[in-house]
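Consider the single chain below, provided in structure tokens and representing the form predicted alone.
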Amino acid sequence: MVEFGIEFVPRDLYWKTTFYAIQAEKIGFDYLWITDHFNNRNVYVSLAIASAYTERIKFGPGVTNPYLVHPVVTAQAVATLDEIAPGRVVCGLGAGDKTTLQMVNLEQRKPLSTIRESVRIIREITSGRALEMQGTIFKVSGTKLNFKIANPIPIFIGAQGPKMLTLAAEIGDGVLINASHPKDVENAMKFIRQGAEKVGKKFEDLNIVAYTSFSIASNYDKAFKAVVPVVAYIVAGSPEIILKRHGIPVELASKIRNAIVHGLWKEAFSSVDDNMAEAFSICGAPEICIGKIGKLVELGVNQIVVGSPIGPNMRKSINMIASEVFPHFKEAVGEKRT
């Protein structure tokens, strides 16, 4: 069963990504993402207001770092998030995004231990249990929250190179795979089968998520103009390996985020090509979205987050998945709904 997410950046006035929420619930859609970047509005904040005026849609972080954010704080804020709409919360975290990171002179240490050591604190924490421990990265001692928390709170782990995907399967209930092509999710996967194989999960028991890039439109030019400054950042984080992997040349990805790094945009922006807007994507009119969407459900892909920036007309494209897209795949949408 194929379910969808969706991601909001916190960029527009807080009713505006609200009214979104709203709608995306109404037509079906079964996870609502927020991202976590320090110079959009407040990740916890959009949540809490999105959840009084949603009923059913799980939501949460997609994704927070513990870089900018100490885990106990993550714990703390989606605990809090937990008693005001039970049962629905989840967690999306990640190492964070090189080229912001850069922007507050913070370096990405040990992503792995630094990953595996923020599940470990915030899945004690969130458990209402007291930790100690004494870490790599974090060393806690005698933390515990002064309220009860009723539900666990499902860790999904953002992942791109092989042994985060690795780690992600490993200790995570969700591996939120950052891609969008069908080579990147096919490759993703080898690991995440041994990540789980490693621990003894069985794969079939993983929530196996295509974070994607989404854009959608009624024509692909209006699609393409849309999706460039997202792209033009991925490209600017994506690993050496994963730039060869879609022919992209490693000194044009540097010179992108050089220029994102110094507020240079339209130099980023316009060494965004159509190759680029390709293999980071999912890119143009209903048909192509579609068969791409296709591609991830056949490798084995379980949810579907259609990410930023949605398209160039944020209602409109919503309503053009629901009208589009979510009747390619009825039946598990449906089965979601009842």
Contents of the next structure:
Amino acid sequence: MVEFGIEFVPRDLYWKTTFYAIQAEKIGFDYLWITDHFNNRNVYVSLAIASAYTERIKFGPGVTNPYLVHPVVTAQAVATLDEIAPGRVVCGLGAGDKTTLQMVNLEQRKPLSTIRESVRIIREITSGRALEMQGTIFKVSGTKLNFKIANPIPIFIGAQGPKMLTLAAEIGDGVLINASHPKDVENAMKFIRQGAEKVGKKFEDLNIVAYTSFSIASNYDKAFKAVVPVVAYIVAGSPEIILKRHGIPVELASKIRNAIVHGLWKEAFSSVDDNMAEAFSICGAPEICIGKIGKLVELGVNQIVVGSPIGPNMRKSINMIASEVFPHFKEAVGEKRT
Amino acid sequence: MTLEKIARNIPASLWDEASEKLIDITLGSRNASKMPSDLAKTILYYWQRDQLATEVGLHRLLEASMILEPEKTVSLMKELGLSEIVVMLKETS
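Having seen the form predicted alone, please provide the structure of the form predicted together with its partner chain.
What follows is the whole complex; the chain from before opens it.
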């Protein structure tokens, strides 16, 4: 079954994000993901208020990282959310955005071990068990929450590189492929299969999510303009192998990264071109978006996350997804991966 | 006259259109940070319950848009042909 998720970056006032979350639920989105960056509004506060005004949509951080937030705190936060909205909480976890981590002088050290250990900590603690773990990154002794958790919290792991994709399939309840282009998703599937096979999971049973940067509007130019900032961040944080796959010069990506780190937004954003937007976003008029989503679904993705910005006018773009995009995929449900 | 009473003068035939446009004004306002938190929560409450295109919902949307964008709100009422409401809004502001 193809599901749809929507991602918001809580840089807007809380009531706007909540307004759009209500709208997303009304039009049929299945998941609400809110990003976790220290320089935006807090993800758990944003999720808590959104959950209070919604009834059905599943939601969670998309994604948090264990460099800035210790996994015991993540476990505590998602467990608390489960009290507010029982059975609707998921936890997106990733190794963090290099550029943002640099801003607070944090190094993305041993990402695979960090994620593996974090997943164990979050899973054990949200299961209500006491955890004794002497990991290479985290050491916890008899750690346990002082309150009961009613529901299991599925952990979705955000991944882009081969090793993280394999690990995500191996230990995650879901894999969030940080990609928008069919080439990248197709490539990711190889590693996801490997990870699943390693632990005897069936590929067909995996919850595979394409976490896309998405911008829909009546015409391409408007959609492109809205997606530029997020594409700049993705280019800045992408590994060389992915940049080369899309013909993006590594030096240009470094230039964008440096501009972002130093807050030179105009310089960073003006370097983004159509090729970058094509590589790292689903962007354009409805028919273009439908075509690209269709390719991702054919590859075996079973949740499409439309990531902020979503469009030049948030409300209209969300409605456009409902009226123009959803009808094409509600029909396609169940046809893939059979 | 209170905004509640003014909202009551919006004909039911225009509730949907007025609501849509007042939402646009509110969400798109550059003065969004001036929105009182209690009012924001009330609007979210009505939005969740599909009541923004009702008398009570319009009252709250009108209140918000008059705080954030009074001139645009008055222009909208003119555009909707609600000249009496334009006069009432001017008297309250």
